[in-house]
Amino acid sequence: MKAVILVGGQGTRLRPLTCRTPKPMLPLVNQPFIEWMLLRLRDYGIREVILAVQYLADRFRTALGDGSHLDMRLHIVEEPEPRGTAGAVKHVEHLLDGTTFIFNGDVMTDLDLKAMLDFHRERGSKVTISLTPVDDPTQFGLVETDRDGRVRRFLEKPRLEDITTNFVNAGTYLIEPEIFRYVPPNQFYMFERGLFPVVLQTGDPMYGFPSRAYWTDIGKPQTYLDVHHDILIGKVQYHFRGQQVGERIWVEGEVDIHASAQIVGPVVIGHGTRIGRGTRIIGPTVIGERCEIGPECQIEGVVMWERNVIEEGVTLRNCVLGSGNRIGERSHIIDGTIISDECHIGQENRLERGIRIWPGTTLGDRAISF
Ligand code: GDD
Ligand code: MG
């Protein structure tokens, strides 16, 4: 069997960390997403994966390459220009054959696949969509089903007014290739507001299947931080690559801790880091590969990629640093504070209330300050 993963989004809500890196290559726990969501199939059984990319499709290609590494044969198809969820998967329909799994690759979830492939086997389904349940569907694709399963509406974005349901599509489908053609060669097309409502009409069976596995579209600031401290907390299972050193504290190689600082997991620190003397780590926070965190930092709720230099007395708080940044001095960083890729912050600056630092930014001593 046979999985395609939609990866070709922008990532726009998740500016400016998607700037350089696309969302699904955003650092899960110090290892790409992407990566996660691969080692999963694997885990099922499947090994086949076509990955449908558009936007900054060499990532891609780069790091996963045929798949080999993972013991797994990837396909990186990229389209001539963005097709659109359903358009991308008719971009690679000559690869498909028979039942095939489909995936946002945005999505954070242990969804029971093997549950889904038998209900959807059961109800000779042409296209079965998961559903989770969320707080607020506006923001997601509102979906209604009778009794058996079968979707009868299928709204995108609905308004507050159109809400029957807190069942959404959770973004992994199992199709039958055949409902493809429904979907025109060569332009922009989506599943949600083009195909799904098609089929309620021509009446082929479609289904929704529900279910309250863990489950986060990791498309916002917020819950990109949110999945980092769940999976921390151990709310979803994850296989942690690091080695556990302590309660809740794993290290990923060789790191150089100062004796005096001090570490309160869940905390991970990736190989090569060091931290200095009098640092306080209070989890959950990720440190990748290559920081050199200086002395008497307080660093708490953090995800910070790799190469970052944080200076001596810096606060960190509920924040993202992605990859080679330097936060000066007695600065604080704090209270959902975005700072993307290879950015240096003075001295003494205090960023806060969801700023969000652009690659690249250089910003002067007490530039924004207490
Ligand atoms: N190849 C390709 N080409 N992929 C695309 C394209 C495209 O033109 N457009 C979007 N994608 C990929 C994105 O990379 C992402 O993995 C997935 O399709 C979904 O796009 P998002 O932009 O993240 O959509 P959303 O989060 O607003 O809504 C979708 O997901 C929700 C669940 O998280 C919809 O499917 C909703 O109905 C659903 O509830
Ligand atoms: Mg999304």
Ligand code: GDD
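Positions refer to the first chain, counted from 1. Keep in mind that this is a model prediction, so the values were computed, not measured. Take the two forms, superpose them, and find the largest set of C-alpha atoms that agree within 1.5 Å; that set is the rigid core. Compared with the form predicted alone:
- After superposing the rigid core, the Cα of residue 247 is displaced by less than 2 Å between these two forms.
- Residue 267: CA moves less than 2 Å between these two forms after rigid-core fitting.
- Positional change of residue 140 between these two forms reaches 2 Å or more at the C-alpha, relative to the superposed core.
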Contents of the next structure:
Amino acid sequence: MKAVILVGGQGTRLRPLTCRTPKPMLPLVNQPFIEWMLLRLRDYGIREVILAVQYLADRFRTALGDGSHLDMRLHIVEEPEPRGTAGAVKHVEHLLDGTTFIFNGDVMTDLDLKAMLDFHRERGSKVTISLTPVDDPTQFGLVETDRDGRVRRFLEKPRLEDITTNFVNAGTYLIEPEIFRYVPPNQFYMFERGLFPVVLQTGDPMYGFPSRAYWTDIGKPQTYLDVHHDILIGKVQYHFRGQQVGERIWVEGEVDIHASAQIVGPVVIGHGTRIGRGTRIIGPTVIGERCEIGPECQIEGVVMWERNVIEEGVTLRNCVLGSGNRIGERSHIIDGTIISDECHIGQENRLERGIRIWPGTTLGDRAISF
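I have the form predicted together with the named molecule already, so could you send the form predicted alone?
For this one, just the chain is written down, with no partner chains and no other molecules.
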């Protein structure tokens, strides 16, 4: 069986983290998100995957190659221009020869794929859409089904009085290849606003598979932080690559932690990281490889990529740091702030309120203070 993962988006909502790194390549608990997706598919017996790429395509080729290091067969197919969700799959249609899973490359889910496939086959479905319930149906496009799960209609952000269901499209599909005859070639065409309404009109069997599995879009700064927190507190099924060395504390390889440092899990610490005297780290927090964290720092609810240098007395709280940054002494970086890659933040800066710092930025001492 094969799968297609749609990874062509530019990740504009996650800028500046995605200026140099495509969104599906962003680290999720120190592992590229796309690698986690691929390994999960392999665990389900899906060993041939097509990546429909467009933005920063060479990053995928360099990191993943032909997939052999993952014991998989990987096709990385670049779109000549953005084609939309259905148009991107139409572009790789020649590689499809049977029932195919389609995934969005920015959706984190632990959906039971075997149960969804069984549902699809038992009903003779041509298109099966994964569905998830939401608390406020007025903010989403809803999918209304009959008792057996067959899709009856789509409701786009309905009024309260028109709501008949609280299930929405969760972004995972099972599709039979013949359905792509309805998708025009070499055009921008979407599943949600193009193909699925057409299939509803043609009468081809299309079903919704309801599930209460974990589901979130990692494509926004707060949800990128949130999904790390959810993984660390156990809300989503996830296998940590490191070794558990304490109560909800995992380390990946060799680390150097000063005897006076205090770590309160859940925390993941990457290989080669050093943590200085008197520093306090409170989870949920992820620290990447080869980071240098100086003395008397306070770190809580942080996602930190590799090769960061954190100087003495720094406070980091509820923020994201990309790769290769240096944070000067006694700086405060809090409240949803995002710092991209290779930035130098001078001493005693105070960054908060979701401020975003672009790659390569240098801030002098005490340059910003809210």
